[in-house]
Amino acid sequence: MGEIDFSQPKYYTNRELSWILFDHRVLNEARDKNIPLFERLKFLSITASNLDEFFMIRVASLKDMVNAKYEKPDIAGMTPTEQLTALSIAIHNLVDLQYSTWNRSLVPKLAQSGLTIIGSHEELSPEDGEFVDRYFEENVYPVLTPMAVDSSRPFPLIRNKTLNIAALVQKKNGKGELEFATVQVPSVLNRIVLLPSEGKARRIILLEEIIERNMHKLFLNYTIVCAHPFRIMRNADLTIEEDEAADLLKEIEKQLKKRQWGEAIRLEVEEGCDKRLLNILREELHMEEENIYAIDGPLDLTVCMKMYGLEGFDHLKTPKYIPQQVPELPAGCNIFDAIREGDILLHHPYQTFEPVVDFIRQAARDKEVLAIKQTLYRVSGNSPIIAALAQAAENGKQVTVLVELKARFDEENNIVWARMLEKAGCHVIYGLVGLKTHSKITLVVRREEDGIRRYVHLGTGNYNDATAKLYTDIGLLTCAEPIGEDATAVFNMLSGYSEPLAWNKLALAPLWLKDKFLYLIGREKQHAKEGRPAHIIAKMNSLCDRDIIAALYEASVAGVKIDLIVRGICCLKVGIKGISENITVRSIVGNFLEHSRIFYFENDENYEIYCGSADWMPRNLERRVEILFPVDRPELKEKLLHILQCQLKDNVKASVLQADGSYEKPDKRGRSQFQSQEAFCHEAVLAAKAATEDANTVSRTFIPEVHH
């Protein structure tokens, strides 16, 4: 077989269209009748939230390219213009399926289960009408700001993602032209309004319907000719000229304000919207036809998450799973003593995130601890880790924290934390110019009887105690000296730009992590050529780096068995004759968000296994600070291999990539059902139970909450 040119577009799938397929997989969970009804509501909400972010960042970025006349094709050979055209068709189909799921499946099922959703204020009975009118006058009217548009009042600035009601009004005397008016549906009020009902049954109406019914009270001298809800999405992709920004903190704060007023890129309107009203919106917002979405149902389906929160429907929800204790770290133990006994692997959210918080808390209070260094990318709203770091600084420890200000949609949050940590006496670094610091690492330097010892936590997920209950991630606690030396080098590099001559165990992006992966893939290829065992299993969120995909194709051609577990975007194609027949790709969409990155290389029956913060994407491998760490302890390697094998066995929540680019559920004929996330829940409970003297204190096993 001659040399294959893997730069040819025919070997790759467009990343944006691949992402749409991922959101379809999430939507399939909302359509699955085997899932509790309210969990299906939650999945529908997730698809809407995902799509909003996709527009604000990915679609916006493509539009910027088109506006800049940038026509270079992507790895699949599509120009930005071609991508936008294809995406418009794909997204319209996705939205149609979202609302078909809502109208035909969920709304009738909810009504049968005791939750009736009044779709229009015109359906209200006289008694209900009286109730909502009174509710409007007492609770809503004082908050509203109606805006008319005329020669003295220009078209108002409509904020990103806000829900609004547009109206055409005419003076009551019938004289004069139709005028445009709008009012924002206030986000400070609950969008779901409960109507009076008897017994356990609930009836709800959405706030915009109440406002629309009472629009005439906002424009007293006018007749309301028509009124329809609308919503716009704006370009929220921040452009920061870091090299020219004297103060990165101030530059990001300035750009954040622009996010509300970026170019409008999507308009959602109620289906059947008056054409005259729609024309005004289209002209004022400079909106092309293909970016207008006529919606048959409530705009902004993230409201489903609020419906999920309604009380009285626990029987239609999956009970919460309680993360279990880590057997090696019993409550109240000295975490440093435990780590000295051997490396400890953490598997969240099946096992609690509390040991990671305790690691920082104990370090903050321990008089022998001299320094704490940590990278922070996304943290929770009331972060116990931030509080512990602040306490450590107040206790006189040397505390260095790298806060990544460029963490998308968490910029504002991170600015607040950065300032708070500085006030507490921490040394705060704001990331590196041109790079995002996405690595998850904590270093604790402790003085002990035999000298200085370094304790390190490395992870695949953020130091966020809230998402740690929802995202699947791996953590490693170790005091191995080679990793401790590397951890020190990482922080010296981040704070002082000094790179060591050699590294012991850690591989860093953007320095040589990509080369490391290419070497490991190439080694398996060589083993296959020599007739030795060769197998790669890789689990990640996204795969779209052309060099990595080409290396996987070459390994496949050589005979390497390659099993990929890729939750979201996958630009690799399977089933290409003579090229990717040895490659399988599966995506798991379950109750927890699959987030861990685990990489297995058989290495001629002396297998190596790594975890890290990076996906196989150009941005992770070339434009971010990322860390890949090996897991060397044999029993921990076995645990990680077990995780991968369970996910490859999953035939309930997995979807398998087909040669035509579609995803299908595995064939379960003749096989018992196996759900990997459920299995990990059971295993964590059994392990905690075995490590606890009193088995009665262990929580019952439940399937987890949903988040995507």
Second form
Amino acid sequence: MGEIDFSQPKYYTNRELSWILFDHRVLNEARDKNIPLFERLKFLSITASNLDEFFMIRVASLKDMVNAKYEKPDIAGMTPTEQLTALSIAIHNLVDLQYSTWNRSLVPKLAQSGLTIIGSHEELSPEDGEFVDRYFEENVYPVLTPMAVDSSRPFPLIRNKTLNIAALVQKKNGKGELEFATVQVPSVLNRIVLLPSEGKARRIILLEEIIERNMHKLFLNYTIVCAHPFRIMRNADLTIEEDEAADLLKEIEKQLKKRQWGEAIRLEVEEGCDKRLLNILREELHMEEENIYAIDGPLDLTVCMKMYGLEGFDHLKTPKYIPQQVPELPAGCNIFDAIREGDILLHHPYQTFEPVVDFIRQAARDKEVLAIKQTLYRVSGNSPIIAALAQAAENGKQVTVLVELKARFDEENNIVWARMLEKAGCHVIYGLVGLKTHSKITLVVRREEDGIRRYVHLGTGNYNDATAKLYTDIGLLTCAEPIGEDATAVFNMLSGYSEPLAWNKLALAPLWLKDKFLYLIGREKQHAKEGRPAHIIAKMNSLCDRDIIAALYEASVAGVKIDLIVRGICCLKVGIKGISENITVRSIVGNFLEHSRIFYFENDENYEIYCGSADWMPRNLERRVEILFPVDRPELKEKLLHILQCQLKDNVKASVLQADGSYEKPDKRGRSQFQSQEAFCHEAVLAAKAATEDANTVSRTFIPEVHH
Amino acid sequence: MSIRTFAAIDVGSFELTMKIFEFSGKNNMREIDCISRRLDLGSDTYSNGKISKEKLDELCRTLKEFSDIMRSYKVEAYRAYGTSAIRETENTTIVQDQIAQRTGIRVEILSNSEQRFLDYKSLASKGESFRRIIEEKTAILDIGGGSIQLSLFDNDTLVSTQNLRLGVLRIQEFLNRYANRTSRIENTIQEMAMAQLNTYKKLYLKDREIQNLIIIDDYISPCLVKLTGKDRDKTVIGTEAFNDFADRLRESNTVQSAKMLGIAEERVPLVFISAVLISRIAELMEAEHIWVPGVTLCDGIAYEYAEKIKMFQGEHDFEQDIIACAMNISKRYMGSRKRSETLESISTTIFDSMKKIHGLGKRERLYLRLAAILHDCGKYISMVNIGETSYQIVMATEIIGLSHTEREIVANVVRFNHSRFVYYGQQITSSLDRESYMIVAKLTAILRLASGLDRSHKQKFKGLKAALKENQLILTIDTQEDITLEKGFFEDREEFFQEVFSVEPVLKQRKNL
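So that was the form predicted alone. Now I'd like the form predicted together with its partner chain, please.
Starting with the chain above, the whole complex follows.
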């Protein structure tokens, strides 16, 4: 038998199509009758915002490739054009399913539960009509900017992602031609308008319906022939996605210079929109048929998130979970003393993120602390971490902060507080040339009685106290010397100094991480070949690196059992005969966003377990600074293994990848239901309770204070 | 317990490095940070003789950052040393001044012998593994950017050390200019190196057997340490294994080598040059083992500082190395060992008894011993002009562990032992400052007196006793022999002694047995 070429395209799934499947899995949550109704609204909203982002980044990028005549096939052998064609079909199906969920399931259910959504202004009662008209005149009219198009006025710039109402209008006097007019639905106003109602029941109508009803007041000398909402998505993202090859980037940059602003790549219009109106839009925006989406319902379903926020429906939401205290870190403890007693593992959001904030807060105040160094990526502006860092600098500590400005959507936000940190006296590094710094690491250098001691926090998630309540992440607090040395070396490298002679524990991308993973996978393969036990469990957000997947196939062929927990994109195929029969892939989509990356390698019964900031994606492994760290202490390793095992046991929120590329819920017959996220919540509550009870045990003897 | 934090800065020809150390208790030295940045000062100096403005700016920028880092660690003391790139640049003092003005860091210049001595000290900081290895016949190959240093051990004492201008950057510079065909590179290196190495072998190596070769360098060591792991004591490899490694480098192209070694591509040629040099020298010496301890100059700087603040007490006697080197030089010029020993013994006896008056310390005592050992090496060249020729020999011979100034002190003492003393300010060629010159005068006075006492070269004064009584230095000698000659010379020389110390030496002979 010859060598198998594991890199053949037929062994891989296109990443964009795999992503669509992910959005489908989120949509499944919105369709799940076992989930509280308002949570379902939230999931529907997420599918919509996900899809918007997908268009702006991924579809835009594919369009750029086509425009640049870049025809290199992806890992599944599809050219950009082929991908766009396949995507168009997949997205249309997804959108259809979104709106059938909305119309057939959610809207009737909401009405039953006391929230009536008036779908169109034509359905308003005369009293309600009067109410909304008054509302229009008082609140809406003053902020509208109606625009008409004629020979002297060119077609206006329709802003990306905004909701607009297009109309065909006709001069009242005479039989003038039909003219095009448009008005943006102002984003400064709440899109949900509550209609007067009695009792607990609520009735709402969307802002665009109110405007549509009052269009004639905007174009006084015209008759409104028809008016329909529409929305476009532009390829406005001038920052080029880092995932693509360098040669491509150059080509696209050239193209970008030629373009004034982003071309429209998606047009959403109300279903049943007037053909003449649609034609104008299509021509003016140069839309192809496959990129036009006729929407049966409200455009831009992210409005569902606003509905979720309506008061009075708490019984239709999952009770809010409060992140629990970490038993090793009781409130008010000295965090450095606690870390010296042993490494501490944090599991967010089940456990509170507060210790991480506290870590920096205490460091800022601690007399013995010399320096604090941290990497920041997507941090909320009013973050207590930023405040603590500024405080530390003012207290005379040496504070070094690497701020990643290339974080996708919030560059401006970052710049503001980065400047503030600089003013406070911090040394701010604004990212590295050509690399995104995605690693999450904090180093506190403290001068203690027996010399310098370094305290390190390493994490899988960003230093963002807001998302830490929603994303599942792992953090490690340690003062182990080898990790401290490595952490110092990491910040030396980030400050532009040379790499260390050797790393003790950490593996860094882009220089060493991929090799480390390939080595670890290869080692399991070797063990399997020698007839020893070999098992890999890996949990991540996305898996699309060809080299890693090929290595996994090779390991699978050698007999390594491989269980993958991949939330999002997965380009690996399971169940290929003679290639990937030993590999399982499952995706968990639950209330919390699965975000932690945990990697387990059996290593001949002497298992190793790692956590890190990197997915198995080329961008993570090759174009970002990422850190992978081992967790060494046996009791912490057990905790992590337990997390993985629970996720493998999950039969409610998990979907399992099938050989045909689809995802199916696991067969629950004869098995009790098990939800890993719920189990983790429960465990965290119990652990915190046990810890406080221990602390509250009243002693029968009094202990006199000796020192004062 | 008190903890001292110290920063060692190496302004090297290829890289700027700062290491932060922490000393706690005796012999407890811990490296807590190592910051380095590539900055190629060497190529400027070696090809143009001057450091360019851009490089100087970059140097100052980095040193400024170093100074911030020092502050953040609350470092109590630092030493910053510049090596060949700064030493050999035409405007050394201007560069030093610029750095001090712009960064507040005072960079001192290490002479080659001081630098090598520090490298050597860094080796000794390896303690047990160092001691074990020098029990066998051992040579140290210290590869720098500008030159290499070959030092030989005999019975765990350093006996000779020689500097050859075969530094990695210098060779690289040459290759860049003249060897454009890659296939020729190795041959060119070999030709450049072998001419000098063969001479070296004839002069110094002779039939000496060498078992171990210790490598100190900043090029190949980091790679080897990386490959063999951080456990530096296990970095002894067989010569064959090393040659295999060199072969692998030879067969790989730059990209492959960089990947194999985990280094930047620009570094590959330097590693290769270093590897070729090591191979050739190991072959020349027929060494069996190669030890790559991975020590750096910064380690030596820290070791030296720790010794100074008494936080570190090495087992190895470095003074003995310096003495042994001097004896070897003396031997080369047919100096009499016996006579040297007598002179050394007499002069140190006088020195010790005069402590209150001369106020000199341990280091100056060492100069005196060296001067005694080397006092007449010039007679190898001329019996008439011993003072001048001895001076020239000492000035031209490297004595490991002595700075240039120190060597000049020793050379002058040797010279004025024979010729008329030239007072400060009269001598135009000397670079010594007033203070050093005073040391010269004092040591000269002592050495002159001592050589007067041993004029006959018959070692009559071996059991000399010296005692200071008010304004007199009473020298008592137990001997049956006639000391008329010595007495005469003694009186002749006591004048200068009196001039310098205002103490009158008095010679007493006791003839009881």
